[in-house]
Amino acid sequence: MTSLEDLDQLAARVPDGALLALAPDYSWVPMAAVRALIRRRVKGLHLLAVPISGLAADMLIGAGCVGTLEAAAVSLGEAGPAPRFSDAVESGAIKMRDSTCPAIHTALQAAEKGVPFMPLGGLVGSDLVSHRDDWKVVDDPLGRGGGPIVLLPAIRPDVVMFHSPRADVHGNVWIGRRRELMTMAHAAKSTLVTVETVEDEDFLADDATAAGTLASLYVTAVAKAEGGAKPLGLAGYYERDLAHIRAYAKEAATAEGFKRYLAREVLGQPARAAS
């Protein structure tokens, strides 16, 4: 059954060291459970990124919250590099494992599917196989001449995390067109979501939302957290504060500056809400 906790109670399931799986900034972002996460001073994360990730991981690389990071990309978009991630990959701070958006969705489907590893074309030949030891390259294994493919295996979070416009008072979860989100919660062993409102109703009752619900059988515990993705946006509720965004860019090129902002945005008052 579905817990119902606050945003603290949430950040305390993730142990030091879980392997941890974020969606990406155009998605849903739990950003309120990010700071939370920094609060607690977790360490030793491998943070997964579902595929690419920007403020999020960066705040967490630079508050050493980090060990290995897989990802596509790291980037804050428009608002340039993200200063903490690439600070910490040109001192090997951290661990880092290139991989691709479509490997990282196929490795998390294998464990979805309950598999040990799925098939994977397009990466044959890519300077990515050879500094991925985990990645195996075979031959068409049915003898059909469809050449070499690549074997990738099972990503299987310990945590996913992510933030929602609305759960239910069952523990259901609304992703709508988010369809990344129900891979990874499927692939995980738990699931914690921030909402900005936890409503009295059954979503899976309804046809009009029921499509577009993740299952509480799916979620291990919800926390309530109104404004839960800023400073990052939610599609539909409110738009991502780009001038914050950029203002942390140019403050958080110097660890010092980083130091700064942490001190400021995260260990004593929440980060500014979006104009």
Second form
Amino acid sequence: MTSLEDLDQLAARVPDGALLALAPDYSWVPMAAVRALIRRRVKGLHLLAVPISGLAADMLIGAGCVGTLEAAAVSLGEAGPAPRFSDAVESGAIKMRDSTCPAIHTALQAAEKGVPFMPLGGLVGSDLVSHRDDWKVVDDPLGRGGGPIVLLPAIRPDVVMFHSPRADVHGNVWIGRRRELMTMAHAAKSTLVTVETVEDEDFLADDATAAGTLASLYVTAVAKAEGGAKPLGLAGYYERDLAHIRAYAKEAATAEGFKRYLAREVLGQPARAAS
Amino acid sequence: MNETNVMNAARHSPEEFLIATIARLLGGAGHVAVGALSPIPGCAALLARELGGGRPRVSIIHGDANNPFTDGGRELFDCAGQGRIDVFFLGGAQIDGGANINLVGAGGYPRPRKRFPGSFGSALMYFVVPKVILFAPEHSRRVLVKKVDFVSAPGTSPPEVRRPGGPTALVTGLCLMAFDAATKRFRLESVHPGHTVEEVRDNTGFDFDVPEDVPETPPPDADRLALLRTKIAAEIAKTYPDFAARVFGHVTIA
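Provide the structure of the form predicted together with its partner chain, given the form predicted alone shown above.
Every chain and every other molecule in the complex is listed next, the one we just looked at coming first.
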């Protein structure tokens, strides 16, 4: 049964050292929950970007919450490079496992199917492969002349977190066309969702909503967090605040500036679960 | 057309020039896909679609406008693996003479001197899309290097590797080059107006082939510029409002 909690209870469900998966900045990122995680001083996260990240990863890294990062890229998009990420990789403060977008999707699909690995095309000859001791290049095992191919181990996140506009009272969660969230939840051991509203409906009762719904079967807990993706956007509900993100990029360019941002925007703020 | 319009049509911004140059490479394609943070290739694809009466089909993976994908982040890569994408664009913080691209970092690995965002989807897309156009607006020895520090995706592969795709062209702020997978070399195709072959050589860290006569890259004509500043500006503004405002003066009304 899906549990309805407040934001801090939700954040308490992410243990230190967890393999935490987050979607890209355009895909319903739970920024209020990310701030709650930073406030609870989570440590040693193995952060998986599915398959890229931006503000969320940069803040978690800057706040010292991340031990290992696996990602195909981290960037603030139009606002430029992700400063705390670049700094942490250049200084060796975090362990970086470089990947490529389709490899992360494929590894999650393996976990989704409950199989130990999946093959993926391309990749052969990329330095990504030589630096990944968990990836393996094999000759086409079926002997049908497919040539060398890369096998990727399944990735099973401990926790997936995202923010959705709406859940229903049964714990079903609307994802619309953001179907990477579906794959992530299927692959993960637990899925934590923040929402704008909890509606007195059953999303599974109508095909029009059922097709874009993650069933409560996969949802561990839901917390209400109005504006829970801000300053990122929630497509169809509110736009990202590009001015805020640009100002962040500038301020977080130095460790001192980032500390200032953190004190003002995260640590100095009460949990906004009830707002 | 009054005198002011003639003046405007004759003059173009560097972005408009690059858009028109890339658009000329898209003739005959059935499906052009454009990745994240690529407003110039995006405009080029939309311009080609407009000039082609709806062909090529254009898919932009950034926001919901012109984005047909409904099966999550993986669908672009699955679609490419199925052979349904004819043209894609990649950049490179470093690109070398063998068309190897580096999106990871300058200096050592895993602790580079300068870290870049990361490889994105390049390590698959470069292999499976038949025509990958490399786009590097900054034409310098910093970007166009003798040998990349990290191979995000290799320019060519040995024959036993299944590789239906790869690089075919490189568009920079100075010139257009073609890539030949057989010789593993770039060849200078044309130099943009106001620049010279010597300037291209001086600012390129790798060797490339230069034919006896190197033409000048043609500028966009008045019709194309007019299209860009009206229809294409409005269309790309759905994906990149800031770019549309800066380059075309297009104001999005919320």
